[in-house]
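This document opens with one chain alone, in structure tokens, the form predicted alone.
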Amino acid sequence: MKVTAILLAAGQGTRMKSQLPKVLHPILGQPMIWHALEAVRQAANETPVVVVGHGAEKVTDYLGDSARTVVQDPQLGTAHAVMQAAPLLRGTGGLVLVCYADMPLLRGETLARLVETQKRNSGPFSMLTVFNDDPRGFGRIVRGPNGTVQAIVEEYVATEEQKKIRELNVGAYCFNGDWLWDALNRIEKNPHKGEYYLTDAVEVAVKTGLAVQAEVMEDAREAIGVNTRVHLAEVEAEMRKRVNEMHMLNGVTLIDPVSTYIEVGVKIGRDTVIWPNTYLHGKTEIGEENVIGPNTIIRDSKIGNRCKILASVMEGAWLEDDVDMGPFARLRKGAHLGKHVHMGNFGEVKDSYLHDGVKMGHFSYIGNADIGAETNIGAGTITCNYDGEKKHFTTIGEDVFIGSDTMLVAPLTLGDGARTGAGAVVTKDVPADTLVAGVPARAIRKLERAKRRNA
């Protein structure tokens, strides 16, 4: 069956007293609107329809071609933002599926319960409602001598007696499409608000005594909307919690899940460790039996497997299996680290080719460089890749010494096995298996390969 989901995201958010429309701010990573659209795609089989009002061109371009856009210019409730989407809709049959874009935390099997509810209901539509001790302002739920929906009564209209009723309305529903746009248009406008609202259609259908049928959701901390930053922290920290869990679920270890952030899409290989204050975000993708932590920072990296990652900060970078390196490093866009490379604390590489086994001492600088196998690069070695103008590159051949304090003045190549000296400012090319040393660097002598190897 046709199953077409209605996001609403129209609404300005004016308790978030922001600039940002609502639905665009991030919750672990993604903007929160992202979340919804993962939980309808689950239950729902064609393109969705988001119904955007406040901020539109910035939601719209966001969405792209992954959902269908109407606009609701004026904002007259959420009955009227649904028949924005009828111009799309009408008469194409199915099922209508109603939720809003501030629920990020409502769950894709949830809302496909829903849609198997709907589909076994012989009237017009089916709704989400949960049992909750703190109203947080929804609706409540009245239900007639049969178990059906009768009347959603809202808070502020609602009786004493009947603020005591538990269940309470999500704010999700499943209609059926061609009752849906005839029920619309018969909703009259709230007398207390001036809008029309789609919590009416339930007294729509009971007047012609159809059924409205309830799908109980199991979790109640699904039912969180967002309205303010309060409420963001609130989800966010169930998202966390969510995300870490699935996680450790797979054969993850997190020594402290509350202390480690791991945004959603980050990949995580069975039997890595997490220490605590580890924050893992956007597209970063890390193999097995790896230690990353504490207090490391990854973003949109891929690490192999086997990794040591102390109290360091990688962005944009790539490591190959085994590496050890911190504490205190930072890899920056394009740099990829080999297979046992090491690079010891307060080290920085940047769009650099460390080639398998090279070990970088502590202090030293690596930008626009190529690292040669087996090559050792000093403490405190700096590539000078930048005149003033322009970056230029630095490449050093297999099993090269580089001694410590060293300047490597770009453009520049040295050879396999050459050496340079401590506090050596090389500005010309290196041959193969030669000492250089000194203020500018110059040659020493030539290197028996075999000398060199066993000094």
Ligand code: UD1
Given for the second form:
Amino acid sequence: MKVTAILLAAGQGTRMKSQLPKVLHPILGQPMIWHALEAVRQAANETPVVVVGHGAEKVTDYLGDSARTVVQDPQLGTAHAVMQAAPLLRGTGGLVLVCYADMPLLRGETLARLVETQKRNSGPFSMLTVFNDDPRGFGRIVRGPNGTVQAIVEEYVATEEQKKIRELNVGAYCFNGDWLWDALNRIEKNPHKGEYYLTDAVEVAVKTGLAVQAEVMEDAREAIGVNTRVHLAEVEAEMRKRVNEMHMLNGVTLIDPVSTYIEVGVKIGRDTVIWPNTYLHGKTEIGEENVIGPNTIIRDSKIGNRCKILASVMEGAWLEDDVDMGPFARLRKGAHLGKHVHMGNFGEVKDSYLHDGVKMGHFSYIGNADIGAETNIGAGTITCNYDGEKKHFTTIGEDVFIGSDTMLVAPLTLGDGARTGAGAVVTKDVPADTLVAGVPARAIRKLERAKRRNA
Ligand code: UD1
Ligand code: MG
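Right, the form predicted alone is done; let's see the coordinates for the form predicted in complex with the ligand.
Whole complex next, starting from this chain.
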């Protein structure tokens, strides 16, 4: 059966006190509305419709073709918001799932259960409710003697008796599409606020003798809506807990989940251990049996298996297996460390490939370079890749020994087995198996590779 979701996202979100539309505030690295869309995708099977209003342009730009959008202007309440989707959906039948876009903790499975409830319901719609001792200003559910919903009473009009009701309106509904659109037209303007309330759809159904079903949600935390930044932090913490638990149940050790920040979409393999104060952002993929942190920040990076990364920062980087990195290493965009690379403290690598077994133990800068396997980069080595206008490339062969404090003035090529003396400023290409030294560096003598290796 066709199920189409409508997400309401036109409200101003005044209490966020922000330039950014409420639904674009990030939670674990993705906008609030991304989470809402993920959830409805599990319950619906048509492209969702998002009702936008405040900040419509920004929200529409963000959504791209992940959703259809309709504009609600002016914003005259939640029923009025749904009505804006009528030109797209009226007459298309099926079920219509309506959710508010500011409830990012609602799970897809919960919405799918709501849809199932409505499939079995002969009445016009079903809705989600939750029992909570803290009513958070939610509408109260008034049930009739046979258990069906009789009314949703908003807090500000509720009697003292009604205010004591602990069953609350979550704000997710599944409607019979054939019934919905005419029913919306029958909802009257709320006399107190001058808005059209979707919650009054209950009254429309009850008046005509039709039954509204309520599906009670098990986990009350799913119903934490975001109206202020205090709620935003609450939701972020809950989402973080959820994501962290998922990784732990998948076989990842988090020494201290509370101080471990893992964004949605990050992948981590089994038996990887994450020490506290570690932040994993964006499209990061981490293999098995790694030890990461403490105090490590990784963004949009790929890490193989059995790596050790201590107190380091990396972005847009790729580590192959068995890399040993840190403390205090920094990898920037395009850094690629091959197998068994060792990168010690205070190094920076950008747009460079350090092939298997390269050693770079202490404070060095490597940018725009290709460093051959088993090469040793002495302490303080710098690729002088920028002449003030352009970036230039440095190519270093295999088995090269770069002496401490060498300046490699790019563009430059050093052949396999070459060697530089401490403090050399290398401005000209160095042939294979040649020792250069001095400022500027000059060839001193030819080297015998095997001899040098054993020396
Ligand atoms: C609503 C419910 C309340 C429920 C609560 C749960 C109504 C009348 N009340 O109250 O029963 O317990 O949610 O969170 O529905 N929106 C529009 N256009 C509008 C107005 C709102 O798109 O003209 C959107 C908002 O962006 C938001 C959602 O609808 O995403 C809910 O609106 P909001 O004003 O937050 O309703 P609540 O007062 O929270
Ligand atoms: Mg709200």
